[in-house]
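One chain comes next, on its own, written as structure tokens: the form predicted alone.
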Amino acid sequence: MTVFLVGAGPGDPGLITVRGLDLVRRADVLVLDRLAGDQLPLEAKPGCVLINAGKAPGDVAMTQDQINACLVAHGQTGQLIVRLKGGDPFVFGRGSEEAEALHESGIDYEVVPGISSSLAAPAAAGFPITHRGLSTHVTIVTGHENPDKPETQTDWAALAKAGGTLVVLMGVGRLTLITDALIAGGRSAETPVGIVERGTLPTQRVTTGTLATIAEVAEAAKVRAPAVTVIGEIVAVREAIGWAERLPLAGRVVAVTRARAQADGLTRRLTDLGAKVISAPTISTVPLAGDPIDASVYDVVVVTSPNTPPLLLDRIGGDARVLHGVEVAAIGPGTAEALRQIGVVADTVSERAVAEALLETLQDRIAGKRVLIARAEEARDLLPEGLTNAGATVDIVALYRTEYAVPTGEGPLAADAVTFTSASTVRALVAAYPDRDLTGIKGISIGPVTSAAMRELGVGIGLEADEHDLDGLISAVLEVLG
């Protein structure tokens, strides 16, 4: 096998590579930087090795001499290792040291490219490192060089002299040195300076000044790293065309506790609002082994929740073709669109995604029927009882089993809001918190059997979504938060 060496980009994790992310979810041991961001490895497959070599500002979780002997002793076992570095491996990286390491050792490895938080950030912030009439190059520069040396070795005069755009990486806590060196170095004191603290990220944030007032200002705004600083004439265009703080959810931290499998859609239709999303899954879903089911037999196959289309095509045999002549009924719009991605189109969707509303949809027409319903183990009885008092005979499978998950890396507390898309995860927040009072967090419920659960459990309700699918919830927030 190969040790590869890959940039995870500038700290949105949505902008590694295509091949990083293929890599990453293929490793067996992932070695990980400290700015590779904690997003990334919840990619990884279960029994992944993960492995911190993160180094900050007085914690360094492992030197790099101890990272390039991890990389080579690793690198033996024919196993597929990654190296997931923040930005690019060869952009201040030192991910030629590491390869050098590896090539002495006679490992094989290979690069893959990142993109450098040298344009992320000001890209990010609404800085055009080039721009035709005010900038026609760009230098990228460390402010923060090897500290065993005796002596530095960029020339600030030089680049002080070279006009254009300079791009400085970790060069916050050495930001007065490096200020009056270019303004001894001959550019002006007035020339324009933005600093941009985490980059790309939803906590983004861009202080601004000139060369002459930029260390005392970032100081009184307690800048700090990981940050890039930008000094030209370019800096004056953001007010122009930036653009990540006019997101309506820019700055804010939401919080999903919805399954990881099911929560997809929603952490990046609330990440492309601006806001920070903290991964924080309350709730797994287990699928539940059983007997195949003959869907010809029914006259109404009822599908509880986005997660059972996939497990009844599974139970049905693999082929959505037998619900031919089968009515089939939806509890809601995020169920129906379910439903459409194996193949199926419901017949009867109910307005709302509670099984009232179902409920009230069928129970006139359903006498005489014979009725599948497919849903959660621990589901309410609600409509089974009630289409069964309405005449109907009523068959329950279950097809997945709901289990409680602990919320790792940020915890969903310190989040401006948190989202409910179900009663389950409430109950397994409240499960996995039970000294915390959580009436005063905003909570943003899908609908009503959410909120009851919210009530019933002391958990404060910031809204309850109109409509009570992604769409509603979206809006919640939106209305809670923007």
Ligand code: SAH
Given for the second form:
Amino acid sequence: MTVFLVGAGPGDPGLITVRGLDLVRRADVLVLDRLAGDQLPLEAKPGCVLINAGKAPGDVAMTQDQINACLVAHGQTGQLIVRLKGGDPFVFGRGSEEAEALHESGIDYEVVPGISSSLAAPAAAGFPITHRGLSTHVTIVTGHENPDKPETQTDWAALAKAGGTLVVLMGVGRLTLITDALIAGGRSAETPVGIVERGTLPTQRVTTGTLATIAEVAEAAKVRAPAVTVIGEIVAVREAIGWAERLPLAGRVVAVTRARAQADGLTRRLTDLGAKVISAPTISTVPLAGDPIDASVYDVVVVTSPNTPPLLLDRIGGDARVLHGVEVAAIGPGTAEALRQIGVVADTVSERAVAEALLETLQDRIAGKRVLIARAEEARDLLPEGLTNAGATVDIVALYRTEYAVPTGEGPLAADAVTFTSASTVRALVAAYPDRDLTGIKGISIGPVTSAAMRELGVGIGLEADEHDLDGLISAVLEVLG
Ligand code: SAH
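If the one shown is the form predicted alone, what is the structure of the form predicted together with ligand SAH?
Entire complex below, previous chain first.
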């Protein structure tokens, strides 16, 4: 087996390569870098061993020698080892030292390039590192070396004379030394400078100045690593480009609390609107084992949530034709859509995604019918009770259980808005932060049942969606933050 040195990209989990993500999902062991972010590890398969080699300034987690030894040791086990590194593994990431260690130990390895922050952070901030007529070359340079010391390998005076664009990594602690050295070397003190902190991440921030002013400006703004400093005439072009600022949710951070398996559509649409999305799955759905079901003996099969159709299909033997002649009723358009994906067109769909709505539709014509309700273990009794009272014979099958998952760190609480797509996401968030006052968060609720749970549990409601589906939820986010 091979050890894969994978570039995670600059931070936004959408900016890893297709091959990189595939390897992360298949990894038996994932060795993480601090800059690899906290979202990509969520993609690891269950049972994957996560090793945090990350070094936060001040609290050294593992030395480079220890990391090398760790990769070599795991590389000998025959498992699939992924070393996930921020940006590109070979751009100031010491990936080449890890490669050397593996090579010396006779362990096969492969490098999967990544989008380096040196390119991505300027682009995400609207700084084109090359621009016709302004910059014909780019130098990526470490600011970690002390330009004051005679043994420095970086010839700042030569860089000053060469002009073009300079992209400085790891330089925020040494801004004064670097800018002084460049000015002393002949670069104009008026040269525009932009600093991009946490580029492509939800908390990205841009600070601008000139070679003469930036050190002071950065100090006042408390600029911190990780940050990329961009120096050159192209910095001024940002005003004309500023692509990101024009999107309706630009600069806004939205948390998505729904289970990972269902979060994609919502995440994608919010991202397309310019929002930075914190994926904070508070619940996960765990399929429950059980006996095969003969669905053909029922008059009506009720499907309660978008999670249900694939699990139901499994339980009825994988052949949707069994449902021929059976009325299939879905709670809400999202559930109907999930049914379509298994090749079943629902006969009855309640407009609103709440049990009450479907009960209303069915209760007058359900007397004497045999009904199967396919649902979650912990669902409410409203529907079975209501249908029984209306004269139906009701069986229930629990196809899955929802379990709480704890989001990492401040996660959703740091967002400008938090989306809730069900009452269970509300309960799960409250369970994840038992000691926190959540009345201040801007919760965006998909509908009345979710809102009721929010009120009951003291979760702040920014707005409840008019339409109780994803479109409605997105409109509500836009109304609150747009
Ligand atoms: N291999 C990485 C760089 C590792 S060196 C890459 O290709 O991106 C670490 C430095 O990278 C940080 O000090 C900072 O200068 C820069 N960096 C990494 N991620 C960043 C981000 N999201 N925004 C701004 N700078 C970042």
